[in-house]
Amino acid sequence: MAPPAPLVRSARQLWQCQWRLLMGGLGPADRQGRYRRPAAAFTALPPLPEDAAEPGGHVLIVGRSCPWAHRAWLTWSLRGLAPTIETLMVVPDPAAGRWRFSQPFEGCDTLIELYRRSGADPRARATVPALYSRRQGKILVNESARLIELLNGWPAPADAPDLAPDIDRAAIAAWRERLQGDVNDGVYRCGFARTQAAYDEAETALFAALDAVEASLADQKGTGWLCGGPVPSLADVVLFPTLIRLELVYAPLFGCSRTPLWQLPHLWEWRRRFHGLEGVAATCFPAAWRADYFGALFPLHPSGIVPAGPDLATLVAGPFPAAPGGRPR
């Protein structure tokens, strides 16, 4: 027997009030209900440290589920920076709403402690990625967009790729700016929207940007990377963490499901090729992504149940499957 209509209305109104309160804690929004990402704590691009080439002098702190940390991790991996920069994994603590070290690091049990010791504003969030200097005893930068630029200029093996060559710098900058707002942050603007209008605006911009990427890749006639170079650029690096999570997290949880990626064959093939680059697969943890997103984002998924999803291998293995006539299946 269905509950009485007045009870349903009251329960809905109560839940909506609680939802707005919880969403306010999850992320700020403007008056129109558009999600606005909070500013990072250490945003300035620091100069290359004098001891950059010193083995073990710096530590890149990342979390498996964070796409912003993923882009820094990818840059570190693609450029072969393991000899000079260690990586350290933090794990989420959903009950406390913070990142925690598996073992104490520099005398800290949590990332927020390390932030405070590094001089962060007490109101600042402790987020990943973060680059820590052992010599200076502090975090140098945690804004991922600036951090990947620093890592691209870091001393690296002779065969390390330049992910922002001068010849492509303008195109890379233009793509990064669009992807940052419409795609990387765009999926969160969809998921954390407070109103239908805010969601519609973000969702439209997201898929318009993906259509633009698809068209750009199609025009390159086989070069394979977003800015047409022989190797991936920082534009490719910032796109991959969002695209590899699309079917696994963002489509089912954030409502980013208008166009399945298999309907964008050049993007599908681009994702497969990027995942196949040396070291990239080792940065991908689909089970952790799904557990952290579905299990931790209570306002979006109150049950905490982690639903089944596609196997990552089915999303990145083999060439794009074309149906008869060359059209996507």
Ligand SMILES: N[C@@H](CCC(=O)N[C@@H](CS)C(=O)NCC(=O)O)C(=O)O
Given for the second form:
Amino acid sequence: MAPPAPLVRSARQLWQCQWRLLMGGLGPADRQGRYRRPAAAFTALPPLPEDAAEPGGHVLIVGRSCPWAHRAWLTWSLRGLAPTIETLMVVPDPAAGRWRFSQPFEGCDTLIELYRRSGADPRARATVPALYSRRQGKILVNESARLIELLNGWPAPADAPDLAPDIDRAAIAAWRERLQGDVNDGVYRCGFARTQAAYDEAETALFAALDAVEASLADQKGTGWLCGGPVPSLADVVLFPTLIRLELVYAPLFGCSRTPLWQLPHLWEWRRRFHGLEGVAATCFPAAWRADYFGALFPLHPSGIVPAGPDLATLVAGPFPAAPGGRPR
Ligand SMILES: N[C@@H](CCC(=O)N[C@@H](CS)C(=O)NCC(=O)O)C(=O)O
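I've shown you the form predicted alone. Could you give me the structure of the form predicted together with this ligand?
First the chain shown before, then all remaining chains and molecules of the complex.
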């Protein structure tokens, strides 16, 4: 038997109130209900450390599900930095809402301890990615946008690609600027919106940016990378972590489902090719992504049930068969 209407009404009101409170725990919002990403602790681009070339002198701390960590991990992988920088995976602790180390690292059980030891403001969020210097005994930078720039200038094997060559610098910077707000953060602005208007604004900007990328890839007679060079650039690197999670997480959980990626054939093909680059598939963990997002973001998904999703292999399959008229089937 259905519960009486007044009970349903008051349960809804109570839930709305609790939902707003819980959403506050995910991040701040402005007065219009737009999600505002909080500032990080070590955001400035540090100089290249003197001991950068020393084997194992630095540790890149990442979490599997985090797209911001993913871009740093991809940069590390594409440039072959394993000889000088170790990677270390932290694991989520959803009950406590923090990252912890699988085994104590530098005497710390949790990432927040390492942040405190590095001199972070006690109120700062302990986020991934973070680059740790063993010699200095502290985190050097934890803002992924700066970290990938640092890693792009890090001493690397002779055949390592430059992901921000001078000739494409302006185009790379322009794409990165747009992608960072409208796409990388844009999916979070959709998912963490507190009002319909805030969601609509973020969602429109997200798909407008993806349409712009699609148009640019379609126009470009070059190599199929975003800035036209022979190798992907940092613009491609930052786009990939968001796009590879689109059907798996952001469409079903954050409401980013207006245009399925198969309707953007050049982007589909771009994603397939990027995923095929050496070392990229090893950074992709679709089951862990889904478990972490659906399991941890309680206010968005209170049941905690992890729904079945598409097989990643089907998302990077192709080339996409074109139907008459050039549209994919
Ligand atoms: N500005 C940071 C954001 C990183 C970030 O928000 N990471 C999330 C995981 S996706 C995190 O570690 N959150 C933990 C927390 O907020 O306590 C960057 O781009 O590096």
